[in-house]
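One chain comes next, on its own, written as structure tokens: the form predicted on its own.
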Amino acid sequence: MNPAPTNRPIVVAANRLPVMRTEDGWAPSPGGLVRALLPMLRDSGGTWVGWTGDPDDNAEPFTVEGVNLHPVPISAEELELYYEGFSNDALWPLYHDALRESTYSGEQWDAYMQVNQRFAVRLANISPPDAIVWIHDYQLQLVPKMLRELRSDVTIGFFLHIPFPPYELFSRLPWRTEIVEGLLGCDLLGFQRPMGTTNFITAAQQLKHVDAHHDVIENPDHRTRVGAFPISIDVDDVEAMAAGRATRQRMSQIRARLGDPEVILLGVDRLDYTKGIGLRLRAFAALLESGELDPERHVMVQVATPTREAVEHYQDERHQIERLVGEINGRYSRIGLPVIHYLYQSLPFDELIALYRAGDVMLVTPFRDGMNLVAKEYAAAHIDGDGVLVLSEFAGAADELTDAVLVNPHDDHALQRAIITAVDMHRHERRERMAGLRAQIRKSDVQGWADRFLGEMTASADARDGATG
């Protein structure tokens, strides 16, 4: 593990703490972001501020694996208004191409402001002098400005894990100016793709009439540097798990349980309307109908991880997907051998790695995605050098994973052609493309991503100290 690229105190803030309750107490949550940042915080004596995941939980500060954790309480009513409401029923659809209509509610906005203020006050109270404070994601976009007003000595960074929309969409938001002002409180503002950088600068110029040169926005009292920092995965961790004996055995069991088909097509997504699961299933069904795919030779596995089950859009999406799976299986399956194997559940990471290795063709076809780490995990897991990735050009990963079969998922004919291209691809081309994918993800893993962001924040802090010293 590389040391953190700064000797300044580091404080991370996110909607959720990086831990979950277990029978034995608190344990680190799964996920690449936690795996990257927890060791760094442990090595630097850092702190993480966030919600425990339980409403009306007034937990006291505690320590896990040497990292100080400071819970921020969120009530059941705030969970409904701030999280399920404003964050996920207003911002989420708007930031993902307005694929669903957003709900704009003054009551939800008030709750969003209140929770953001609570985070800012907690950060102001616990951050050491001259600390680096790294805030994460769309639930906390007001915190940078609020924190700057309380603590002018800290260096503030913010990373948005989801897309930032073009101004034509963003301008629909009644509180668009407040969001931009909140993010302009940063010293460093990071996005997944250069497009996010461009979109934000345009919004800031339109709404705040700021000057921007070379991705630096001039504020009255500080500068906000804006840039693209594409997130990645823990490549070594995925490869080590993929190479394990247990994974190889499980991969063989999966293929046998599926009837030893020639080709396994695989989808692994949160059950979210941005992921294009329904369109992917319809493309698969159309190819079965045309005879270009054969249910005796080609099967599909679709893992849909439950998420935001209290939000109506997600309930509707689940019902549509499950109805579609039933229709396709009813028409094309054989007794005991469904043509689509559908799992609406969260799978352990080791089971996902075995599925990645078993999958001959990985279908990652979101309508819009900040990055999509599944695409990178699939390539990292294929230590055999085989397998084909079909990837939406509207996923952030498409900027880097150019050896995938790139496709516009809005074009049903193009998606069908991409699937057939992947299924019929010659072994030599498959291996050549996979080698390119694996070389790309090894260039920058999640630790490199974190080091780069913190290095930029340290440079900003040092430059400010030099200017005021």
Ligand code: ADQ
Given for the second form:
Amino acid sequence: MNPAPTNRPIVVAANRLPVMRTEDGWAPSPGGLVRALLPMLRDSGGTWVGWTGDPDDNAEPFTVEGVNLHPVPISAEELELYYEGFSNDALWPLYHDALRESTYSGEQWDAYMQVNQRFAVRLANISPPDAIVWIHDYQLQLVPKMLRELRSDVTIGFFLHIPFPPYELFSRLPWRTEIVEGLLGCDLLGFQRPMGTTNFITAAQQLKHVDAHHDVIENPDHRTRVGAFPISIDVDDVEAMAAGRATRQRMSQIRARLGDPEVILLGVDRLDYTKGIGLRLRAFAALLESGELDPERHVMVQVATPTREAVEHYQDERHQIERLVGEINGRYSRIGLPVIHYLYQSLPFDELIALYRAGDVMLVTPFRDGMNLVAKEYAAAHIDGDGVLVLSEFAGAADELTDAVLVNPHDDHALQRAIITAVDMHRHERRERMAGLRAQIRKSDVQGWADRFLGEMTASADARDGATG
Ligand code: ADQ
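Next block, the form predicted in complex with the named molecule, ref. the form predicted on its own:
Let's see the whole complex now, leading with the same chain.
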């Protein structure tokens, strides 16, 4: 086991608590982030602050697997304004290349400030004196400054899971200065890609005229170190699950159910307009039309997880994708053998791993994505050393996964070529590329990512103690 990255108490804040309600009470939510952070929190006597997922829930603090959880209540109205509104209908599209028009509403901004203030007050009240407070994601960008005003003694870190946009786009935001000021409240500010770091520093220079040298921004009373911390997955866990007998059986069953096609093309995404699902389906259809793909030999599976169903852009996206699936199946399927198998469902993780193993070609084609963990999970699941990943250059994962077939998904011709390259790739090249992908993800898993972030926060805290002590 690695040595603990810090001996200071850790407090994590995220929009959601890392647990879900089950028939038997609370259980940890699935996902690598939760699995990486919970043991660390438990060992450090740490705490997680967040919303339970139910509106108007005034749950008292409780403990799960030895970790203290402090619920922050969010009302039904705030959920609509702060979460569905400002977070998912203003920030989310703007931070993803403005792929959809953002709604900018003063009422939503007020709710965003109010909920951020509630998180900051709760963190200020519960954080021990030498704590490291690690705040996550775009819903809580004002918390670092608000918390620093209340508790200048704690060390504050923030990690943005989504891209930070170029200044030309960011400057559209009516509250751009407040957001930059919020994030400058950090001692350590982390992004997925070096591009996020550069974009943020430019925004801070333009809006706050800060001095920045070697990714350190000078504020009047503290320094903010800015850097790239590409997130990863729990590689051991995915590999162990992929190697299990049940997974192998399920994989064969899936292939048989699909009619034992020569090639299974696979897409797995939240049903989000950033993920480029429609593009991918259209490229598949064009290749069926041109005869380069054959419905008797090539079958596609698209799993789309329901998400943000109350937001209109998501309802539109779903309708478009489902119409497209219907059109393509109507034209190219045979009785009992659809050419696209579409699931609008959230699947258990073991089923997802069996699908990854069954998938010969994985299509990850977002227009813009912070990282994209599906790409990494696919490579980790391919313990057989085979399989091809087609990956958008606009996913953060493209910085590391250079052995994928990289593609600009905005270029429909290039996307079609990339699919054909993957489908026709010689076994020798497939194995070489997959070995490269697997070596890369082995180098840094989610535990390494968390250790690195907490290690740097500890160094900031120690430096500050040294300066004042
Ligand atoms: P997301 O946009 O949600 O995350 P992603 O990184 O692909 O995107 O993570 C999705 C996760 O959900 C994966 O772990 C996957 O296994 C799971 N999943 C997807 N479809 C599923 C299904 N049908 N059933 C069950 N599970 C499913 C945001 C950013 C990303 C960034 C992550 C982490 O948008 O860019 O990589 O945070 O920082």
